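For reference, the chain that follows is the form predicted alone, supplied as structure tokens.
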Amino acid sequence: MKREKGYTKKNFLKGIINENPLFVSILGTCPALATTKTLEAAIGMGILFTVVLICSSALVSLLRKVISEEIRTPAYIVIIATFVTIVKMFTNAFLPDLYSTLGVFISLIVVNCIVLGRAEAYASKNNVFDSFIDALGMGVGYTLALLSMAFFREFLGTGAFAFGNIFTFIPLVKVQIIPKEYVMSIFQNPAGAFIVFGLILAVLAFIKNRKEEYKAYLARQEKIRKAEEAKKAALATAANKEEGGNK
């Protein structure tokens, strides 16, 4: 089938801007508000989700026309608890600081709807290269929102960008921006992910609806300039009728 020019491209794109998982769908924000208290959290938690979906993506595009419709979503439940269960091995054995920081979310991939609904709704229908560009675009996307959050909830509840406490293979770096006793800690906590959260999301919106507002002032501007030239051509011909008639 003929792909219309930049598909891949839009394909990708599309999971980082238009699509993102988390702030257009909203989905994920489990995960997303509990693994945000620092930028290292959000970086290992981003990747491990980014592999699970892509892995389970592509095995599900391959073997999308063997697997029947009456045990699809099942299936597709195995794949991905498959996929979960060998990073959280591989976690565990050479990253165990991030293992015992994310806890129970690496386990919760498996029941996470983004995984689970790009199986169903592209990877089931596309294939393999497609479905695998689908759900890396998905997967940087959500990286890039978890890490929004993150950066906000650890300037803000720390003062601080701290790294090598859970990649423990880097050296310990960490930069202290604001004093201590000037840090809201309330950024740490539970709270603090849904006032993130929620402030994105307002000024995502804000920025969406006056991109709406201008499109409809450029709409309504682009009305007013054909009638304007309807009416001048209509009253060109009028004129050149009446000089014709006087003739």
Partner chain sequence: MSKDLTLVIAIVILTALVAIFFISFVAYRKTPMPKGCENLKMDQEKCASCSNESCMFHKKEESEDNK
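Numbering follows the first chain given and starts at 1. Rigid core: the largest C-alpha set superposing within 1.5 Å between the two forms. Because the structure is a prediction, the values reported are computed rather than measured. First, how it differs from the form predicted in complex with the partner chain.
- Relative to the superposed core, residue 237 undergoes a C-alpha shift of no less than 2 Å between these two forms.
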Second form
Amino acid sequence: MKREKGYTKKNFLKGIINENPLFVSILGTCPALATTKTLEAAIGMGILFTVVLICSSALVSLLRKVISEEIRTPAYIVIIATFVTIVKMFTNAFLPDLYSTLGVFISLIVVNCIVLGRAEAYASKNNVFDSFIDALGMGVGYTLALLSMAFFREFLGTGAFAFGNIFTFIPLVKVQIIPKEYVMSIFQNPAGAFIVFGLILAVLAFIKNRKEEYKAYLARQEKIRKAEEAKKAALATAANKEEGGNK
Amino acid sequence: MNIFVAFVLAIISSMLMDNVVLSRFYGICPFLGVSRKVNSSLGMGVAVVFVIMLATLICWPFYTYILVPAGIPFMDTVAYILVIASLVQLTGLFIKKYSPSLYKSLGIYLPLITTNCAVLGVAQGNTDQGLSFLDSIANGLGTSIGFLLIIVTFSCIRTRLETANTPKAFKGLPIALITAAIMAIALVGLQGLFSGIKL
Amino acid sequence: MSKDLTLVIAIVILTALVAIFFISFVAYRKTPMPKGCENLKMDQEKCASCSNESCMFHKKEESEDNK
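I have the form predicted alone already, so could you send the form predicted in complex with the partner chain?
Full assembly next; the chain just shown is listed first.
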């Protein structure tokens, strides 16, 4: 198979920007709204999600010639569920605070559309390395999306950034930026999650619209310029002809 | 306070105060994806009620009487997803074969339910929180009816939103999410409704 | 009942579940569409981005079903 240069880099970056699973494809919205109350929970969710995505993508890609077309989806579901169980047990053993914070949402990675979607759309057709890079890109993109939501929710909702509550192996640090009297605690509530997600999507749509408008504007300018040039050329040829006629 | 009243109160509280979509965040994908038309959201909601109830009735005894005595309670997620997915496929198969009219109205939503967080979330939540069988049924019933209620209400609002004059950047999903936020705030107002009742 | 026996029973049931899942999945796919349901559709604008191929509304699957 011929590979274009820089394919790996492109493959990795597409999950973060052009095909960001949360903000562009609007997939995996349930954990995105539920686990973004604090930055720490978002990081934890992102990491667990990425681990499951990478492991299942790699295994699916490894077994892509063994699993027949007919039973693909059920086989993938079993593979993903197995990895989720493994990750869940590890979290329960080593990060019990994270386990109790995320709760059911660790198990719900099984039914996250992104994992099954990547397995079916990409890993079942490509080799292990490409699938690994693809899964890594998607996982990092999803984590960054979660972090950006958690940033606004924690900052506006508590006015502070706190670390060390969930990842207890680092010392507790809390930086209060907005005084406590002025925080908007609605952003810590479920309603705040919907508002933040809606506003982020609106801003992205706004930027996209602007870009399209600018492109249309450029195209229009180009058209006008070309029309004028054609006019000028026509005039010039007419003038030439006249000159020629006068001579 | 007798058991029946407690049962009804549990249903209402998991239906409204602790609504699946708006405060527990299960099933956001169908909530946003299938709520364009009232008919399709009704079909989806009814299918979800059916599958959640069946899944609750099977998963709880399976966990309590088979997985726990065998010493492998950690296999719960795998077992639940298998039960739910098989249930969905078998129900779909049955409807497809014997009742084309039902298939026409409900069948197309069934495959979507396998990847609906609400079903797995309820089954997992029931055993994670250590609820009793009766409480699990109340939770399942309340959650699924709450889902039906919210998704139908939301689709009614969305059909009106389609014609509303919204800013260009907010068209489609963003305004729907803001609407959902306002609905969530409205449901917060019901919090503490039963706080005076002693059980 | 001894613990080993329950463990064996649990494993047998789990394996049976896996088997039921696979068989029901294949059987569901092989069952022909009932009459009048061949062209059931939903708005796909949202679903185009999702690549869950087990979902009916996935475009690829639909073209197969329409054959």
